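This document opens with one chain alone, in C-alpha cells, the form predicted on its own.
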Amino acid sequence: MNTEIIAVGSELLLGQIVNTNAQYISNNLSDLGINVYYHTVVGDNRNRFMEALKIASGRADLIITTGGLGPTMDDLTKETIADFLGLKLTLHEPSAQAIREFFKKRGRTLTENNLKQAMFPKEAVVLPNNYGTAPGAIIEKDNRVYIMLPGPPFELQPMFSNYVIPYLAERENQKIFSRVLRIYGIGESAVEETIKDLLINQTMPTIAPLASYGEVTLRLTVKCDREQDPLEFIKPVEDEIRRRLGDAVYGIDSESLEIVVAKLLEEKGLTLAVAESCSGGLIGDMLTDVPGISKNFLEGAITYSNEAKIKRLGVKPETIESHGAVSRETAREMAVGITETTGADIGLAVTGIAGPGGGTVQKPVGLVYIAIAMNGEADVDEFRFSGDRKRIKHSTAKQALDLLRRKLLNI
C-alpha cells in the first residue's frame, strides 16, 4: 500500500505552524509496513485541494488528509473529497449528538455551523473524536482508501492510534522496523568510508546515513512479514558496523549522549559535578533532562567570570593571569576544583571562546578546553569548533558528554 499525506491549511504554508502530523503519521505507518511516498501541503482553497487530490489518486492507493474538518467556511476537506468522489454529504446523527453533548457539558452555545462537522457521505466509516468536535472518516472507493483526520495533533494522534492503526493493520501482513545507530566522534564521510562496502551491497536491511550537529546516525530498516523477527535481519549488519566503528557507536534509537552518560554513571556507582564557562549551563541542562539523574549528578556551576572560577572552584589567580581563562591549565583546575568543593567522584569542566567576539590569532573563536578530573588528577583535551555562538556551545556540551562517556567505559 503506497501512501500520500495531504496536509490542508494555509497556516502551514505561511509557516505559522509546523507540520508535525505528517511526521507522526509516517512514523506509525512505517511500523505497519506501509510505504509513504509523498507529503503534500495545500492551502484552504477548494480548487488547489481538488488538484492535489487528482495528483494523489494517480500515484497512491492510500490518501490521508489532515485538517480542514472544522466548522468554518474555509474548512473544506470533507466537501472537496465528497465532490471529488461524487458522493453526497448527509447528517451523521451519532456525530451530531456527540457535538451537542460536547457543547452542553462545557456550558457553551451550539451554533448551526458546528453541525457542519457531522456531515459525511453515507459510505464513510466515521471516526469519533474524543478530544474535540471534528470527527474523522474513512472512505473506500475505486480501489483507494481516503482517510480524513482533524488538524490539531492532540485530536489527530488518539484518533489515528485508536481507529486508523487497527483498520490498516487488518489490511497489511507486513511491517517495517528500523534500528538507529547513534555515532559521535567520527564525521559522516569517515563513517561512510568505513562501511562503504556495506552501503554499496545493502539489500536487507537498508542503511541510511544522516549527519546532524556533529553526530551521525545510521538507520537500518527491514521490511518483513508480521510474524518474523526483524532483528534477525538487522543484528548481523549492526554487529559488523559496531565492530568497525568501535565505541564511536554510543547508543541506539532515541538514546542521547546524556541518557547514555546517566546510565553509565548509575552502573558504575559514580557521582558527577560540572563546572561550565563557555557552555553557560548547557551540559547541566542536558543531564537534568534525564529522569533519575539526581542520584548521580550532584551539582552544576556556571563559573562564567574569572572571579567565579577563582572563588567557586579555587582556580589560582596566577593561573588565569599567566595562561588565560581559556587555557589547558585553567580547565584542569576547574575540573579538580569542582570535585573538591562538591565531593563528587568526577569533575567535568569546560572553558572556551564561543564568539562571535573575543577571539585572537593565538586563541580563535571556537577554541575550547574540556577537562575530566578524578582523584585529584585531570585529563584535558583541546578542540576547535566552528559555527555561530549557539553551535559552538552545543558542540562543546556534546563533546564534553562524549569524552565523559568514553572515560566511564574504561573505568
Given for the second form:
Number of protein chains: 2
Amino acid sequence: MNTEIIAVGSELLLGQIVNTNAQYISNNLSDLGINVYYHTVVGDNRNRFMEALKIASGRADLIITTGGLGPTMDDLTKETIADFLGLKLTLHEPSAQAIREFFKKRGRTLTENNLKQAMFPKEAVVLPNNYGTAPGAIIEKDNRVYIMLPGPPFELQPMFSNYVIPYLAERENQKIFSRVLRIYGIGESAVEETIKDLLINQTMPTIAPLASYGEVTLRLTVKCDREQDPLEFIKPVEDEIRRRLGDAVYGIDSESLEIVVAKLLEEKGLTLAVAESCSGGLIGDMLTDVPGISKNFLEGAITYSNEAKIKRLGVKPETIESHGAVSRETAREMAVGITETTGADIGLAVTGIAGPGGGTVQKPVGLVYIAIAMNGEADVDEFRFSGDRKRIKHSTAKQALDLLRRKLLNI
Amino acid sequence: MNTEIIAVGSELLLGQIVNTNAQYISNNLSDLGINVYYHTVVGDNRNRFMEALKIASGRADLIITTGGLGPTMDDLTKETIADFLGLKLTLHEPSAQAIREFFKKRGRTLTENNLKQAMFPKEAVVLPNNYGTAPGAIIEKDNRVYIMLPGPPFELQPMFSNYVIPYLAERENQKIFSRVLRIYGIGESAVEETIKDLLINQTMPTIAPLASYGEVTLRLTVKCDREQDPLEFIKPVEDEIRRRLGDAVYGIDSESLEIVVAKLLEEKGLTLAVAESCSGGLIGDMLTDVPGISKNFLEGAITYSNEAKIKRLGVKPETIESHGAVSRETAREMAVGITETTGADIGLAVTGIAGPGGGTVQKPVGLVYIAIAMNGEADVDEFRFSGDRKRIKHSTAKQALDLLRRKLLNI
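Take the protein just shown as the form predicted on its own and give its structure as the form predicted together with another copy of the chain.
Next comes the full complex, and the chain you just saw is listed first.
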C-alpha cells in the first residue's frame, strides 16, 4: 500500500502547532512496511480539502486524515469525505451513547452540535475514542482505504495503535526493519565518498544518509517477509560500513554520544568530572540526561570567570595572564585541576569564545580548546566552530563528548 | 500572495524527523500577512517532487521548498526545480569560494560533490548560508516566486529572517504586527478565565493563547497598513492584560526567562552563582545562552555527588545524613554555600529526584527543592514536577529562573 497523510487544520498553516501526527503515523507505518509518499496539510476549508482529496485519491491507495472531527462548524472532515465518496451521514447510535455518557461523567451538559461527532456513513467502521468525544472511522471504497483520525495527539495515538495498526497489519504480509548507524567526526560528503559503491549498489538494505548538528546518520532499511530475520540482510552491510568508518561509528538507533560515553565509563569503572567555560554547563546537562550517570559523573564546574578557574581549578594566574583564558595552556590546567580537586579518574575541560562578542583576529569567535586529563597528564585539541552562540556551545559539547568517547575506547 | 511550502526529504516520510520548518515558515509568513494554503512533504524522489511542483505551481504563487540542497546524490531540489522551470545550472563562483573557505576554516578537505552546492541557475538570487555549506535561492518566473531553503533549521532560520523576510516584506503593502506576552506561573485555563471578556470581544488585536512547557503565551496580532503604528492598537490591550496578570507576565516576544533574569542582574548590578544537583548544569547552560552574561554570572557548581555538595559548597554531612541530599535543609545549605564560596551576591541552588530511579514513597520522582540565598539567608520552595527525566530537569530549571526573576524584581 502507498499512503498519503492529510492533516486538516488552519492552526497548522498558521504555524501555531507543528504536524507531529504526520511523524507519529509515518513512523508506525514504516514499521509495518507501508510506504508513505506524501504528507499534505490543508486548512479548515471545504474546497481546498476536497481538492486535496482528489489529488490524494489519484496517487495513494491509503489516505489517512487527521483533525476536523470535532463538534464545531469548521470541523468538516467527515462531511467532505462523505461528499467526495458520495455517501450519506447518519447517526451512529453507539457513538452517540458514548458521547452522552462522556458528558454525564463530567457533569457537563450536552449541546446539540456534540452529536455531530456521532454522524458517520453507514459504510464506515467506527473507531472508538477513549480519550475524547470524536470517534474515528475507516471507509473502504473503490480499492482505496480512507482512515479518519482526530487531531489531538493524545486521542489519535491510542486510537491508531489500538485499532488502526491491527487493521493494517492484517492487510500487510511484509515488515520493515531499520537500523540507524550514528557517526561523528566525519562530514556527510566524506562519509558518502567512503561508501559510495555501497550507496550506488544499495538494494537490501537501502542506505539513507542524514546530516544534523555535526553528526551523520546512515539508516539501513530492509523490507522482508514476516518470517524472515531482517538482521541477516543488515549485518553484512553494517559490518562493511563499520570496517571503513571505524571508530567514527559511535552508536546505533537512539544511542546518543552521552549515552555511549556513560556506558563506557560504567564498563571501565571510571569516574568523570567536567570543567566548563564556554559551554556553560551544557556538557553536564547532556551527561545528566542519562539515567544512572550519577555513579560515574562526580561533579561539574562551570568556571565562567577567571577567578573561578583559578580558585576552583587551581589554574595559575600567570597562565591566564600570559596565554589568556582561552588557550591550550589554560584548558590543560583546567582539566588537570578538575581531576585533582574532585579525585575523578578523568577530567574533561573546555574553554573557548562562544561570541558574539569577545573575538579578536588572533582568537576569533568559535575558537575552542578541549582538554582531557588522566593521571596528571592532559591532551588538548584546538577547534574552530562556526554559527551563533548556541550553535558553538552545542558543537563544543558534542566534540568534547566524542573526544572523551575515543579516549575511553583506548583505555 | 498565497503560499505552498514543500518539504523535500524521505526522513520526514519515514517519521525520523518532524516538519518544524513548515511551522517556522508559516508562523513568519502569517506575521507578514501572507496566506499559506498548503504544506506538502515529498521524499527524495525526482518524479514525485516534480509532480508536487506541478500541483503547487497550479494553486500557489509563492512556492517555498525546504531541504535537498546538500552535496549528496539524493539532494535534488535545485536540479528538479531547474528542470521544471527549464533553466540550466551553472557554478556560482562566490558560493563556491564560500564553500572552499568553510572547509579550509575547519581544516577539512573539500570533496568534489561539495561544489554541487554552488550550482544555480543564473536567473537565481543566491542566498548565503552563514551556518552551513548549502546556499539558498530565489527564482522569479511566470509570475511565481520559488524560494529554496536548506533543511537544517539552524541554517534555514537565519537565512529566512536575514534574506527572505525582507524580500517578501518588500512585495507586501500591508503589515502584520504581533506581540507575544510570555507568562510563567499561571496555567492556560486560569489565564483564559482571567481575560475571558477580552478573548470574546477580540478584534484588533486578535489574542491567541498557546501553552507549552509550563509557559503560556498570548499572541496579540494586528493587521494594518504600512504607515499605521500597530502599537496604537496593541498597547491598550497589552496594558489591560498586564494589569490583570501582574508579575506573571515576564517578557515579550522572544525574551526567555534567562534573558529577563540576565537583564535584571545587570540592572541591579548583582552577581550570581548557581549550585545544581538534579538539573545537572541545565540552569548554567540556559543562563550562558545569553550573550554578555559573564559580567554577572560568576560560576556554577554541578554538585551531583554528596561529596561534591559537602566539599564544594560546605553542606554539612549531618544535614545530608539526617535530612537527605534531596531536602529543604540541603537546598538551603547549597544556596548559602555557593554564595560564600564564590562571593556572589545571590546564590541559586536546586536539589531533587529527576528519576526514573531513586524515588521513594516519601520522596517521589519529581520532588525538587529550589533555594535562593542572599546575605547568608535563603528561601527554599518545594515542588513536585511530573514527566520523564528531561522534562523534570527542564521544569526545575525554568521554575528556578522564575523564582530568581521574582526575587530580583523585589530587590
